[in-house]
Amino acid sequence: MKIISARVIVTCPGRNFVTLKIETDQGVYGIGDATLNGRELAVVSYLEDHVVPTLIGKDPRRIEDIWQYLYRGAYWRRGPVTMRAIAAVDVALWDIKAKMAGMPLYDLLGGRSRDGVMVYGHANGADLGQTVDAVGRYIDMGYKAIRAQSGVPGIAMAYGVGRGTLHYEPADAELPTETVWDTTKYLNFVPKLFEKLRDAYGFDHHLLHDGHHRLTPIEAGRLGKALEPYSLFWLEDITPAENQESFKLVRQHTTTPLAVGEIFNTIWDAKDLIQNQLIDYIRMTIVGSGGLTHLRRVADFASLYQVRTGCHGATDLSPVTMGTALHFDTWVPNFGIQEYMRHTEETDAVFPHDYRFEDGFLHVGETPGHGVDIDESLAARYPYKPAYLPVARLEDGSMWNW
């Protein structure tokens, strides 16, 4: 069995996606996601100019060897561009192998650990009242877990406040939108939001919140402590993790569970956080961390320290990654929760899939492979459109973490 072609497909059904399609001499193909929000074309070039030529003629069943070839063989390792290109290849190869075996991917990984995958949705509003109402709508839709983000008085364009009710895409302009941030206003407001949410809905539903790398470690500890009475499922990305030891300070000041990792690329980004039990959930993604082959190793390592998975699942990951993540979630023993930002109808049409939402859980189908395909003729109707994520400055004009 040999790889005879590998093609990169770029489409923009409401936002940009980069998809790799690998075809074999036996007529079986697999697809993988390589999307990097705001830097999509960098991955396209990496794939087309540097990866695809090396794949032709290789045996697609040798997934581990091809992964090592692309990782070790590059010499300039890691980074978001390299690892997303590797992920696209890896997921496409797993898709091919599962199709050849006639199995849904979770069976090839080792079978089910659970019947359904608990997911959390994104409730947000321009102010406290709108956010409380939005959480109620997600409860009415059957969600067991909801992430709550709100506009903050005195902060224009606060993070996490979408332009729609279900579909949120922060990449909004051909050049980055500049926003302004004030940590004090945020810290004074967020506990009020969760007090109001618990007063309105009680403690029967899981609530989550994303700090999006905005706080220093001591500020993060202060927020975590202030939110303890409201029993959050987790605080996400509450401080930058380039210095993994910074989470020690956060841990000293709060028992609120901590989650991090959506921008991590390899196990080395999370090694100290996991083995020192400084986090409770690792949020690395299949597309961001080199595919299933690598994320399985991260999950196994995390399980030694009772750290659970909580894969990033925003709309900047295509349904290919979501479908693959759900097979991973269905199998992985130390599963925690799965983020689920719904794609638009246009995106769902371009990427037909067999996973479904029911009563707060996503369920994978029984289609051999990862259960997601691409309609190439429909994808061609949506050409690439430049779009960047915003940037943030403090009120004095200095750059901050968006």
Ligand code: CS2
The other form holds:
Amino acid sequence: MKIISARVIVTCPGRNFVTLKIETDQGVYGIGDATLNGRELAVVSYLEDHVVPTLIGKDPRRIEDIWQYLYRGAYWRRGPVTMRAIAAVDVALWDIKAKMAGMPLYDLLGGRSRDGVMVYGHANGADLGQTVDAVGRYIDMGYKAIRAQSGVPGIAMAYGVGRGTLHYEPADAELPTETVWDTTKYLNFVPKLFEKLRDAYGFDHHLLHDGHHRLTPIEAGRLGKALEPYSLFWLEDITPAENQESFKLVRQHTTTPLAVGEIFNTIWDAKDLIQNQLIDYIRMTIVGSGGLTHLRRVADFASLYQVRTGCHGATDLSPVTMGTALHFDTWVPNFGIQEYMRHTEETDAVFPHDYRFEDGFLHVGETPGHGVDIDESLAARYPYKPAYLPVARLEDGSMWNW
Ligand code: CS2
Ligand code: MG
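Having looked at the form predicted alone, could you now put up the form predicted in complex with this ligand?
So here's everything in the complex, that chain up top.
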């Protein structure tokens, strides 16, 4: 069996997506997601100029060997661009293998560990009242778990407050939007938000919050401690994680569960956090971490330390990643939760899929493969449109973390 073509498809049904389509001499094809929000074209070039030429003629059944070839063969290892390109190839090959086996991907991985995948949605509002109402809407939609992000008094564009109610797309301009951040205002506000939410809805639903890399470790410990009365499911990205050891400082001060990893791209970014049990959930994703081949290694390693999965699932991860992640989530023994930021109808039309939401859970279909396709003629109607993530500065103008 041979790979006869590998094509990169860029489409922008409301936001940019990069998809790799691998075709074989047996007439079976697979697709993989390679989207890197704000840096899409870097991955397009990495794939088209440096990966695709090496794939033609290779046996698509040799998934592990091709993964090792692309990882070790690049010489320059790791990084978000490299690992997304590898992920796109890896997922397309797993899609092909499952199609050839006539199995939904979860079956090929080892079968079901659960009937459905618990997901969390994104409730947000410009102020505390609107956010409380938004959480109520998600409860009415049947969600068991809801992330709450709110505008913060005195902060013009707080993280996670989107345009509209169901969809949140942070990449909002042809050059990065400059936002202003103030940690004191944020720290004074967030405990009030969760006190209000628990007063309004009680403790029967999981509540989550994303700190989005904004705090120092001691500030993170302070917030985690202040939120303990409200029993969060997790506090995410509460401090930058390049220095994995800094989470020891956070852990010393709080029992609020910690989640991190959406910007990680190999196990090396998370190894110390996991083996020292400095986190409770690992957020690494299929698209961001070199595909299924690498992410299941991360999950197995995490299971040794009772760390569970909590895959990132924002709108800028395509339905191909969501579909593949759901097969992974359906199989993985140490599953925690799956983020589910809904895609727009335009996006869902470009990427027809068989997964479905029901009563707070997502369910994979039984289609052989990962159950997601791409409508190339529809995709062609949405040309690439440059869009960048915002940047953040402190009130004195210093660069900060968005
Ligand atoms: C966020 C994302 O979903 C999340 O947890 O951190 O919205 C993140 O900001 C985007 O994926 C960045 O493109
Ligand atoms: Mg996040």
